[in-house]
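Presented as structure tokens, the chain that follows is alone, the form predicted alone.
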Amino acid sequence: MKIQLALDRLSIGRCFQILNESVDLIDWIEVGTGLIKQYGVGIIREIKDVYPDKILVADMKTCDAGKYETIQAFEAGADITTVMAFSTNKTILDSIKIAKDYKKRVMIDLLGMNDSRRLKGLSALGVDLVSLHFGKDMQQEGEIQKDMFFLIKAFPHFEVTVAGGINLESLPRIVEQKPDTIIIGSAITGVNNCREVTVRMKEMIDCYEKCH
């Protein structure tokens, strides 16, 4: 399983600060939605410049004009961009046909998705990496829970990312089921000691692969 860090509603200078202790670390970096908002998509290129090695997601939240902010996003740098799963087919088409051009790739968003109708059709557009995302109003009333995994339960062959308050009480139940890449956000960047929770983190995962 691999670590996507998601940077988000930082300054810059906290942003690679946060990188500098703990990128040794993680895998993927995230920009984050709000991050682009405030800075534009510069930050993208500026925190690739100084990471070229590293895999670098926009969190785009694509879900209309998919042509023209696929092409933002890996003019800017991006590896991977993220298109909403309840955008329109054309959008999502748009943002994958990019994709393939630039030898990049698309991660479909399912925030509020529940019908797995959808996944099916996702699945027939040819996406192939999907982010089950438990969103920032949906953690007020609640925390993660496993049973959200249902939803990709018929489509084994996604690669599943998984985001939502992620922290070092509820990551144990995450691992548990085997996503491909674990986001987190807050329970990293939003602490004085970031890099000791990021090592903590990344032994309980190391941990459970080692033991199942």
Ligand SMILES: O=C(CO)[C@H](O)[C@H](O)COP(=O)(O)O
Second form
Amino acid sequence: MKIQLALDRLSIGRCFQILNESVDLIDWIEVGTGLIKQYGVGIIREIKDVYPDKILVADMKTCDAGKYETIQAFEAGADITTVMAFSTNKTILDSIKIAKDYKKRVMIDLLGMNDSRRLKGLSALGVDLVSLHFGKDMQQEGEIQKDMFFLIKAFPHFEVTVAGGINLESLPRIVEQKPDTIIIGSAITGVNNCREVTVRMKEMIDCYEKCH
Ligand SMILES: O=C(CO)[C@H](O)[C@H](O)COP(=O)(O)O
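Could I see the form predicted in complex with the ligand next, after the form predicted alone?
Once more the chain from above appears, this time first in line as the rest of the complex follows.
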């Protein structure tokens, strides 16, 4: 299982400080939607230039203008860009076509999805990477639970990432579901001892993988 570190609602300086402390422990770097909205797509390039060997996910959360926004993300240095699952099929197809041209990837964000028929549709469109997402606002009313994995149970060919307030307490129940990548944001970026927390999270994941 990989760790994707989500950088969101932070100053540029703080992003580099956190990366400097923890980059060797993580696999993918996410430039969060909030960062892109605040600083523009230039922030994707700024981070990719410093960490050219890391897979960089631009959390564009595209829901329309799929071709334009996907090109924007890839031209800025992203390896993966996100598109919302509720977008029209045309938006998703256009984004996937651009990703193929650039030899890069699209991650479909399943935020708000609870109908697995859409997953079937996404699969037919050629989607291969999805993100189970318990949103920021949902986190104010509850915590991420493993039952959200029901959505992807019938689609073992999907590469699965999972996000939404995952912390040291909820990580064990997420790890048990064996997603391909675990997205962690504020549990790491919101603390002063971010290396220590990342080490503990990585240890938990490694320990589960050794034993199962
Ligand atoms: O996409 C996001 C918000 O829309 C975040 O990147 C994702 O939720 C991970 O951050 P956190 O662990 O703080 O929830």
